[in-house]
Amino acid sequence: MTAGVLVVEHPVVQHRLAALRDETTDPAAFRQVVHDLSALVAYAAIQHLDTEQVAVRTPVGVATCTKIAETVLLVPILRAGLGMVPAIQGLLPYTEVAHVGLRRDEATLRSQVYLDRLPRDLTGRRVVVCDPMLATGGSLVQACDLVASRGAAHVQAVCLIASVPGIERFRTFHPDVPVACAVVDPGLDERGFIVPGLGDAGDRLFGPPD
């Protein structure tokens, strides 16, 4: 696998996998899949953070405790990223969540930024960029692109299942970006969705657009 990559095969994430790529998922289902996985890749990927050491009293003496001491920023891409913040909330004791939305143009894959809500300064944070299919890699590029030109120092992309055309498009625009995701499936079809992957995550997450 390509270096920078992370995929967890731990047996609880795999099959929880097989769920949220099974059709017959209902969307409730899916929901907590999405919900379940997000957790435990963002466990295994997000490791380097600053913490602090702090004396608590135990009932019978004092412990010394390592504590988290930064707040990590997530960043969800609209739409389907939405459905990957909950579970990271309630991983990490301090977050914020700032949106960013683009939009594919079905014609020609290529994504336009129709929502940024990123600080305008993010020198020296820690940001997690939130996208459960990293298909043809072009709106994770482009929100990473956001979070790099505003300063942040620590970019992580937690994923769910990601592409090998992907990655490599990925990789070749933020080669210093770590990734980390359930699984890398081989290509994409001529709509640009992964394949086998699970289909369209936005719309098995909150229904089709009207």
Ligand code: PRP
Second form
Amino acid sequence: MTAGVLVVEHPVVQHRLAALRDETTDPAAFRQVVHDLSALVAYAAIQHLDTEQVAVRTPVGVATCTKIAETVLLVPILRAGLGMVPAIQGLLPYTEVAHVGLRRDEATLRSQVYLDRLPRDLTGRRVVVCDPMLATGGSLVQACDLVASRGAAHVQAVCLIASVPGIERFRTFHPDVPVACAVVDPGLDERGFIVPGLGDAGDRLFGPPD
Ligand code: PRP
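Cool, the form predicted on its own is there; where's the form predicted in complex with the ligand?
Next comes the full complex, this chain leading.
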């Protein structure tokens, strides 16, 4: 597999992926499976966090325990990335969320920034960029461009379904940003949809945008 790409092949993930892809999965079940998969993929992806040792009194003694000691900045790419945020927040004790709104032009497939709420200075920060779909890769490249331009120290991308061309493009622009996902599909259709993919994640989570 491509260096820097983690595909979480655990059966618990793959079982949920079947429901994510299924066109008969209704919106409530789709939101739930996005939630479950986001937690599982993010758990596998986020291996490095600053920690501290603390003494914890148990009913029978004192244990030396490890606690997370940093605040992770989550950057969901709107709209679909929003569906991943509660699950990843649920894994981590300290998070902040900065939204980036990107929308693909349906004719050119180029993504355009319509919202940028990233902090001006991300020096030293650990950032998790989340978007269920890595299709052409344009949105994730652009979001990571913004994050990198503010000086983030560690960036991790968490997706659910990626495409081979999307991964290749992303690796060209951000070779040092690891990507985690549940599966990598072979290609895209003429509309830039991942095939077989799941359709439009934003629409399945939130309904049509217009
Ligand atoms: C979709 C999807 C990703 C992006 C992936 O969003 O949710 O953000 O396209 O495509 P790319 O890798 O080719 O850039 P869309 O632009 O449809 O917006 P939405 O989430 O608001 O529906």
